[in-house]
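A lone chain, given as structure tokens: the form predicted on its own.
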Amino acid sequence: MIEGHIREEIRRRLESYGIFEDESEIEIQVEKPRERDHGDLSTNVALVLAKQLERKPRELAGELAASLDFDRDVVESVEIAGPGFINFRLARAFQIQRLLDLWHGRGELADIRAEAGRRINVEYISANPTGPLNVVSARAGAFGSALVRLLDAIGYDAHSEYYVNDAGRQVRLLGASLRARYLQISGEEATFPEDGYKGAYLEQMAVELRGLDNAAIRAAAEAFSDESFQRVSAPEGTAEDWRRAPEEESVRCFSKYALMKILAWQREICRRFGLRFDTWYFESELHETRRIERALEQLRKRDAIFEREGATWFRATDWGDEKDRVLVRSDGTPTYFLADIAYHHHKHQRGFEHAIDFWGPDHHGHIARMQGAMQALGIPEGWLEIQVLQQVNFIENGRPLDMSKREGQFVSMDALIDEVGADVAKYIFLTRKPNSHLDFDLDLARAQSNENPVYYVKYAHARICAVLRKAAAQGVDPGEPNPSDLARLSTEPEWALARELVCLPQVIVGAALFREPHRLSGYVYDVAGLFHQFYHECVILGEDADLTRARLQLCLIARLVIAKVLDLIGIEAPQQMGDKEEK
């Protein structure tokens, strides 16, 4: 990619002032300046470096920029700006190189598969099934489909997982939740377990299931015959006859029924927001197969566990955790922190090079325990890789709403879809870092005009669209982009454009390896900004029948541009939304 050739020139240069003598790593940013009229791409090395040279920074970036030695057909001009940036503009006949790449899925674009099929597992979602996914569900779903796109994009293979929280306390109370509320629309006295569900999602199933035989119980476990559900099943039976067993079977009956149930909720609902998960990963296996016992052991040999008034303690403080943490009970029930060692444990034994979870801001402080029962275990320092999801704030004429999941009074995926769209809710949850917190405007994203940041990059594609088939219903072939053609390209509003294009590779390279899906969405709305500016401010399909045709190409680069960032984000682009101002 040129950025690295501009690095590599800086690099060479600076070998001059010693500085690397020491082996030390600088690290050389070469980026998009954030004002266009200062060039095409710009670094702040000679601000980095000015303290540590002991040179005033303007002075020593005007001395790197007369000794740097570029192709004039690649590197046009290098130029001192501020206070010591230096920015560099391409030449017009390398960028129009670089757009016909694009074009054709070579160079920058084919470059940046650079990872040659390394194994890597995105973990995202994995809520409890207790109930319907909520919009943290939803914002990790945006950005983990995302991160594996991007990771495939750069050559990863990349493989998407859900881990399935279907044993332990939390899955008993749902029983009891269930069963209590069936108890009580049949007329019988029945206490509500505290801390259980609230939510009128279990009344709703209470009552669906007074009407379901046995027959009818089984054919909606038939949803789950696929591989990776056979773990779901119903239970024998129908719920009068849960009702009459001893509590403790009852209970588990129960259980198990809301269990299959929630989980179709929740395949479903991922379905609707357009995820797809390679594996879904259940809980349960891990106890059933012994892989708690296992990574239990390991430990064990690793000296990495004590035991403490009748219970088994990780040392959890030898690994940065303010204390150390229980892995086994004294009564010998395994902790759910014994289960997620296991389940990341066989992870890594599974073949994956590294793994990379999403977690909802509840458990930043399980982080530290977490990487470090991973090198306890012998797995390399790095090998988990955590993204902590902040909270979502809807806001709706003007005001926050207020959301409990605890009475069940909260905005779930299901709701918001309908409300917004998948494709609207993805897009705006892409607007910020996952580690920020978002203020979602509800009445923005329901807005069917330019205001609204998904209306108005959809609506550019389907303007491409829409000029393309005027062209063809008028009988102009634009042909295939090539550099005589494109050379006729010469006004500021066409060549904003074209230098936004090319800038596709750096940004997915970058959204990919820093984990910031989010610049795709900044990325595509500029583009779709100045794909509008263009048409507006030059006539596409005028008189002079050379420039028309170098005009189209540019429309069918930008419309592959703006569909390839959207299939990154798991957005459709649409063919046309009533667009009547073709030209």
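Any chance you could show the form predicted together with the RNA after that form predicted on its own?
What comes next is one chain alone, with no partners or other molecules.
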């Protein structure tokens, strides 16, 4: 990597200044400057070391710059500028080499891939199975799936996972809510459970259920179940049978049915949004396989729990939490927290070397206790990484919408996709950093969906495809990108694009390691912009056959980069644009 190469050379020269004698590590920064006038790369070492060496920064920079020795086919020039920066300009031949590395999938990214290979688990969305997925889940889906692809891109074996809380009290509450709706539409007196799920979807489900005979219910269950969902099925009989059963059994049947239906919705909407999970992990499995007890036993062995007032507590305060936390209630039932501990315990046992969870902001208070529990179990610190994804506030008619599932007034992920489309939604989510509180103005999103930046990027890709089609129609063959053709590139628009293209590996690595998939959208937007400029200012299919070939080869590489990034974001890269819709 060129930055490392320059860093090494600087370090070598600095040794004569006696800086490294006291083992102090000096980090030599070599970065791409914001201003084009400041070269391709720049370092601030002279500014950083001036005080220590009691020298004037600019003077030191000049001295250092003069002593640096580079191959002129790599670093063309070294100059000092400003208060004491040293700026480097890279040689054309070297830039061409980087372009070719990119084209052939060699170089930096390939080097990084070779070193990685660790199994890593990424869990995201994991919404309660009590209603359709809402837009908060959409944001998590956009981030999580992009991160999984990014980690794969830098060589990890990334595994996506969705945790289904199918064993808690909420599922019973869900069943009781559905049962109450069913009784109501059947003309019976039924009190709706306090804190029940009031969304219209349960009423619709109840209405639909009235018309289903046993065969239809069996068929629905059959259609739903596959290897990922063997744990879920429909109860025997019809809704009428369930209704007549004793209350406890009756609620159980309605719960089971509602769970199946809702998971079917959730999986379908994920599919519609372009999300797929390697594993759907069911909480009920933890109970059945006695992993809950085993996790508890493990904690007991390590003296991390105690009894008080008939309940079993985790010594969370030993790990920096504000309070100790209940694991087993005085009635003997495990808490959600204990199940979650067992879940992550098992995740560790399944052989993942690292785990990333995306959590909502309403769970940030749980981080300390969860991390504490992991350590209490003897799992290395840092194994579990929790990323908090901030809330999405939806604004409609200038008013924020209440997103509570219990109240039933939330924007569903389905509605979002209907309104603006999956690609636009994903792109919007991935232009914001994960910890920003996003105000998503629905009216604006609808109005802008045709003016959205995502089309700008897609259009760049389609445009390249169009040019290549045109070239083919004229019998022009771009050939494989190669040094002698690419050397014909000479104008600023061409090189501005080329310089941006070669940044792809660094962008991918940065986005993956800092867990900031949103960097991709900004980068690909810049690439698209530079392509549009290049397209506008340079005639690609021109008189000069050599130059035409060079420019077509640049197009090929630009298309590769745009397609790669769009793939990472999870957006389609079109061969051509359809007519712009007039809404």
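Numbering follows the first chain given and starts at 1. Predicted model, so just to flag it, every value in this text is computed and none were measured. For clarity, a rigid core is taken as the largest C-alpha set superposing within 1.5 Å between two forms.
After superposition on the rigid core, displacement of the C-alpha of residue 556 between these two forms stays below 2 Å.
Relative to the superposed core, residue 60 undergoes a Cα shift of 2 Å or more between these two forms.
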